[in-house]
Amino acid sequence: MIKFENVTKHYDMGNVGLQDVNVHIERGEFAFLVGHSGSGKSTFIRLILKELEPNEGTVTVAGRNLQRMRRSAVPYHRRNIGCVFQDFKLLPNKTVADNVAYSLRVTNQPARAIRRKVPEILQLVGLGEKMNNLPDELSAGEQQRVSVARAFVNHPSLLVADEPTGNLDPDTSVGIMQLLYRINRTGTTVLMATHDREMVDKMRKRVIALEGGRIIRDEDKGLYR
């Protein structure tokens, strides 16, 4: 799903991004990136989005050379990934079934299909009852989980999380790590970077490791230490 051959992203001044990174995951993978801030984190997942290109090396995604792609179909790469953010980003005036059904216009899905699938997956991420709240009628965690839905309506093959617990407490993390792996199961490769120690180690999955923008680590059922 995700293969790295030698990658070097370097930011203007010289700072290192990433540095020869080589890594491959695997369609239905579950694996963890982990690191300090400025580790590389935020790089790798930026250039999994093509929002920026490397130095050196090849990112490949979904069996597609991201180097070789044209311009017109990033927007279209980017759709099929599922992406949840730390801060949430839906949008506030919009009820918690405009927010899910909105990825779902953005891609042309017609009406009917529309009016299926947004209660179909707030139902999974139990929000069935809460589809025409306002995003500020919602807890942290609830708002996280409306996140997770709209992530996922479109059922990607590949869904990246990026610090999606970072505002949450501990039971409410707890949650959303049970949601992403549910989604996981149905056969999505996930990707989640985080800081969070104690949830890594609870699910002993894949850990890839990242210091000063090099692989330090990559272990299946790994620890974050």
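Remember, predicted model here, so these are calculated numbers, not experimental data. Positions refer to the first chain, counted from 1. First, how it differs from the form predicted in complex with another copy of the chain.
The residue from G126, P135, N80, P119 that marks the hinge of the rigid-body rotation between these two forms is N80, the others lying more than 12 positions from any hinge.
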Given for the second form:
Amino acid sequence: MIKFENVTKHYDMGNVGLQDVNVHIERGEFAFLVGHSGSGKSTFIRLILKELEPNEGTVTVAGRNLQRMRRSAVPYHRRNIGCVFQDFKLLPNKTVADNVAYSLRVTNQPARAIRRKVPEILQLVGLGEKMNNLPDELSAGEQQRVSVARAFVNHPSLLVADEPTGNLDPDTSVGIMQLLYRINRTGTTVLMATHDREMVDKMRKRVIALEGGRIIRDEDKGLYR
Amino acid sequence: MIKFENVTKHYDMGNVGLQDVNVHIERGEFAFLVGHSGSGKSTFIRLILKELEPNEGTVTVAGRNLQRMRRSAVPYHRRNIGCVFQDFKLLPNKTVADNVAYSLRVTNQPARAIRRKVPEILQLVGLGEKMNNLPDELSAGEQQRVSVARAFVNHPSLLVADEPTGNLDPDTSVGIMQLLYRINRTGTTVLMATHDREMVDKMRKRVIALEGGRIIRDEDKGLYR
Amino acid sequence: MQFKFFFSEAVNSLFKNWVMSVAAIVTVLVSMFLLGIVMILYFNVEDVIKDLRDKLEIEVFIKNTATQDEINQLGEEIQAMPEVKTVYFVSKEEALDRMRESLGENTDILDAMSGNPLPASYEIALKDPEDIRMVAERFFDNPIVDNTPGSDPPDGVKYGAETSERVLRFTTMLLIGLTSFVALLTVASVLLISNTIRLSIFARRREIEIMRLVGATNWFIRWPYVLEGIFTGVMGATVAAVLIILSNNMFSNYIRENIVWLAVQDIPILWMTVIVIGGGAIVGALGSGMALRRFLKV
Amino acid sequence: MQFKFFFSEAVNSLFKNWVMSVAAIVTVLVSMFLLGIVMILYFNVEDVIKDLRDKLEIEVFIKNTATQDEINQLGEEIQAMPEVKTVYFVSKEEALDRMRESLGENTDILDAMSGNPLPASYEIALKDPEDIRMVAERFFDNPIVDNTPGSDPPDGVKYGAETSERVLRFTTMLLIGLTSFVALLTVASVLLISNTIRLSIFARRREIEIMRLVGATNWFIRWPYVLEGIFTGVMGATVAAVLIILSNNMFSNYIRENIVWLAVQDIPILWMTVIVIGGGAIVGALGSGMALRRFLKV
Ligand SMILES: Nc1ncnc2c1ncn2[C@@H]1O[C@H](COP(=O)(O)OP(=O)(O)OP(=O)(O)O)[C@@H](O)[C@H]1O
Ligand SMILES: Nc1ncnc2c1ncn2[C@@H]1O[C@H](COP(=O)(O)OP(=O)(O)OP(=O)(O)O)[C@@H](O)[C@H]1O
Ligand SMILES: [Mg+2]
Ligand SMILES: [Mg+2]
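For comparison with the form predicted on its own, would you give the structure of this protein in the form predicted in complex with another copy of the chain?
Then the entire complex follows, led off by the chain already shown.
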């Protein structure tokens, strides 16, 4: 599903994002991306979304080489990926419901389907009551859950989540993890960057560890360490 | 140091921020604020900063009734409080160093002192190399540490931190916690909202637990639970 | 095409970002109003200028020795010239009458004259006043025309050589000047409006970035903004049109009452309105579209 | 006061937010340029109008029966009137000379006249042309003045009743119109500029909120923005001033070459420049200051 081949990403100012990364995540896998702050996890995820271009190497997602993808194909590529952003990236002028609905609207789904799916998924993340609030009127954890809901609602074949439980208390985190797990069971590939040691240790899934932009460990049924 | 008397804060749309909160945090104390997502932790902190006004009750900080404070006195009040914001609140057009320097500049500190203190504190949070980057060019965890550095640099008598380790890996979190602990030992009052169960359970400090805007538990040497 | 969605997005955005909407609408309003006022001025001045130019004419004085046949023949020749709009024959008697009239009560001079020394003449109006010199020159060598030799231009053919040159030059310059000013103002308006719209979209660049990241195509993102630009333009321009019409009415009433002799051109109000509002819509749409390019990287 | 810090903050901000800076500078530039052009127009027209009004004068025709003493006495009376600027006596001979000159080669009429039927007259220029009717009326009942009874206004006192009214009204209206347009444009400029600055500050409201939260006083926040506004205003206005001076030179050269008779007013360029740039600075500073009020809740 996701293939990084010799991928190197250096930012301006000489900051190292990723350095010579080779990794292959199979369809249907559940993988954790761990590492210290600034080790390149978000860079990894942004490369999958084609939000960034690598300096070297190629990223292949769902069999398509992103570096050869035409600009006009990028939106369709992104629709197949549900993404939970570390900084939520909610549209500030839209209510919670409209934010979630937006990623259905871009795929031209009928209004009926939207009216059905959106409250359903918001209920699932525990925000049934806050549907008509603006993002600014939510706590950080609530905003994070809206971002999670938006990533799910499309039933994408690939779900990438950048620290989706960073602002959540342990109980709520477990709820979100169970959701991710259930989604993974239906065949969706899940890649999740996280700092939640407890969670990683409990799940015993594949763990890819980054350090200074390099992969220093890649184990099945691994621990956070 | 901090005294909440019958404080109630309701937002528009009927969202409950805090409900009838009474609490007293002594000078020099170290207290955790815990609770589910949306339970009112950030609301609590924003009331201390006088970023919000309560609907009822009074908040007293360092012996001064905030509801009676003149508008022109508010900046001076805030300078005595170091605050780590949940969403970092860094100035987007200033480098990391200038962001930290800003809170020294507002107090009219001499340029020499600023040039000395800023690199020192950035080294302390592990960002010595990123001094001249803009916030946009940092990872989320790095931004969070800038926010932490800015809160410390002024040696405030009260330090409030809203989830200062939410985007940090366990190792870095421990470093930050040690810093907070050291600062508390020098006499600074520290109030920290957190979801980090491990941390709270290890520290055995006062724990104030919120739920739906009410205080449901307030124990010395408590656990996260 | 989800037109309904785009439409409601645009309308919502107008309200939610009302500070920026008001700013943009005010900019459209102000620039369009200025443009409209200057255009009204332009119409009026153009009209006055046309009047003035139309009054330029050639007078061909005929020698007292010319026969009636010769006079008639000259008349036909003039009529046949393609540049000529109208010809009017002034007989010796009419010339005298006119002089008497222009002298008013001071008719002592006429009373002192013996007989009628005034010549008959043809008064020629041209289709294009710019041709005046060329046409006038044709009569300089005509034997029956009363040219006083040696004087240049010959006095017999009066076409107000100096005056007409002055009037032509001055009016041409005035027209060029006013036209340039209208053009300048148009460019300025477009610049100012698209500037404001660009700013208001720039302020929302993060929003656009987010839309791109959740898989919106460029046109899906663009439509609401373009519609919003159109609404902004139309709203500003409509208010401007109303104000322009009101000021035009006030202005022309004032002139009609105070300066009776100055012709007030009736502005083609309907057309003006259509142009102003249409222009607002187009500038709004283009402004948004252009401002977005930057963030859509097309 | 940390002036150095505020200064460098302002300069940095100008560069870091260059999109918004350029937008604001362009707005200042465009509106100031328009204003400048219209002001030059205003100066020129005002001058022409003054010229025109100064040419309005009263002609008092004197009866042939008046004695030299009576004529002299009238002259002294006129001289003594406070409204009068200059008096000029036209003798019968001079009147005839003038007529001959104005008739050019067509002197047949004069040759046909017996003696000199033209009257002598006083030509009176006034300090303020608005007084023309009032002063003229003083001569209506004068026994030595050649008033044709019953005609109104009496023909003997010529002050171009109709013409002078026309000229006065028209020029007054033109002045009022132009002044209003300049005023309108000034208001529009201020509106447009402060609008743009408001937008650019609105786009940075989060920044301001953060500054407040880390303990900056209102003036500490305000100074850099106000300085930035001043710089924006000065930069836009300076470019505008240069463009205005260039176009004024081009324009007046064009007129001097093409329309020799039209007086081109020499604009007080230095003053204009100072006013335009100073105005830009003030509008920039006030624009920022006002825009900030909203976010500083003062
Ligand atoms: N836009 C940018 N410009 C320059 N450097 C950048 C930029 N974005 C990230 N970096 C740098 O690249 C490195 C990797 O950043 P990345 O965001 O991938 O880290 P991360 O693993 O997600 O960290 P965290 O856990 O703190 O979110 C960091 O050192 C960061 O400073
Ligand atoms: N500006 C606002 N307008 C309306 N409701 C708000 C606003 N800010 C917060 N709320 C609501 O108030 C409640 C408490 O919010 P608060 O941010 O204090 O929670 P929190 O404990 O900090 O949560 P988290 O752990 O997710 O950060 C939430 O239900 C939230 O939806
Ligand atoms: Mg990250
Ligand atoms: Mg919070």
